[in-house]
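What follows is a single chain, given as structure tokens, in the form predicted on its own.
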Amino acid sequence: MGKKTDSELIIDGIRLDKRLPDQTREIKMKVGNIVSANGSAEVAFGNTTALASVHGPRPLFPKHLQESQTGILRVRYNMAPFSVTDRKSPGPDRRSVEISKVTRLALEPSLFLDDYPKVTVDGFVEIIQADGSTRVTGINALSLALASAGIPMTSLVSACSVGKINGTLIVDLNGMEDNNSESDVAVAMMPDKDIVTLLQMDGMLTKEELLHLLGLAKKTCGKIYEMQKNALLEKYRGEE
């Protein structure tokens, strides 16, 4: 079976999964589900599910990797072999290395790593089910995991995907949309500070389209931010 054309993905302003252009899939969040980690979280956007765990702060060895004035954040993003329909080869690949790096860069501005010289905070993101927008789902999960680990943060980082299909600007691309879009953009930000920490774009957009998508992303990240805060509050209310 060939790929669906753009025109089949949106009909009369309605997407194949019955969403409006500016509507996200159902979002679920849970904090503290990995007991062996210092902090952990699970976030799902529709059928895309990310598990994140944080270990540390802990001494960094070998010592030549240490930074004398600050701690460092290390991130490993990985897609489980069973996360996609066509089984993925296990182990790191070029894409996972790239997403590990951009995830780290998206989260570092929110962390007070200067409080932890010579140590590391290790974050792991495992995609256990993939249906588009995996990197932003992982960023949301790891941000929650860092907060639940008690790592000092200036803000939570919230992330979403936006893009264009057949001239229509949309939010939260699923797998079919991701594979067939004219353009897709990954955005991460600290909503309460109005600071963008990640902006990655594939495809072509006009200046006006990009500005409109950034407005949609800001609005969506604001909603995600409130959900993240509620997920953290729910966890600690349960511990009282």
Ligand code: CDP
Given for the second form:
Amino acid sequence: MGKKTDSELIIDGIRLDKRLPDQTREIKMKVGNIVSANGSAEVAFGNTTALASVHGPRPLFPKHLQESQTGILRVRYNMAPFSVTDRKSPGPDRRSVEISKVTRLALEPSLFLDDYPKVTVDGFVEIIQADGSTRVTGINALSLALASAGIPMTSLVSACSVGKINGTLIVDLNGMEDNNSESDVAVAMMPDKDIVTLLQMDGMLTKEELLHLLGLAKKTCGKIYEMQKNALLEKYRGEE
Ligand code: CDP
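Return one more block: the form predicted together with the named molecule, after the form predicted on its own shown previously.
Full complex below, order starting with the chain above.
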């Protein structure tokens, strides 16, 4: 939100959590941990953890919401009250409504929902620990959960944040970096198709900076995509 700070977030090219500008935090992925769901996944970027579950395809009620030619994806993003140091008041707010919507828009292009007329696929993202970049972490988790639910898809969606702190272009903003950034950008894409499905930007960047950041995001999403594929293989190879 047009943020700028005088505090030093990067010293001699090293960020306060000891990362290089183009380095992500440690990324962990696990598929299939919620047995009551049709699909599920947990993804962590450092101290940001998203748990995603998918229910459906299932009949959509009330009936007037049904689309005769296609199924629909519904998404609820929620930050748990205990996910941040200052307790977050429970329930939906403007931010979670917005993030639910952009998560849905980021994932819809990857799904063959036409195969499921009149039904819904319901995706839930719970942020159980929040330390920056929760929407992109949730998108990675929900894409994995949709794949593990067996929803036909053209590709996985991989997402990361990029931005600018103290004049330096960086990858994967943590909470402190996000709060004090000059700009932060959320990117989701289908890396194997080279298609961007979400691009949101806060703050100010030059055209050259934005293009450079998109290059960094593309490289990072490519790595995340490989990790997502490995997480799925790890889950399902043993079940063959
Ligand atoms: O999480 P994301 O970067 O996608 O969205 P944001 O609205 O830019 O939020 C940035 C960060 O602020 C979150 O990741 C949380 O770490 C923090 N936050 C918080 O501490 N309390 C809230 N109610 C909302 C966000």
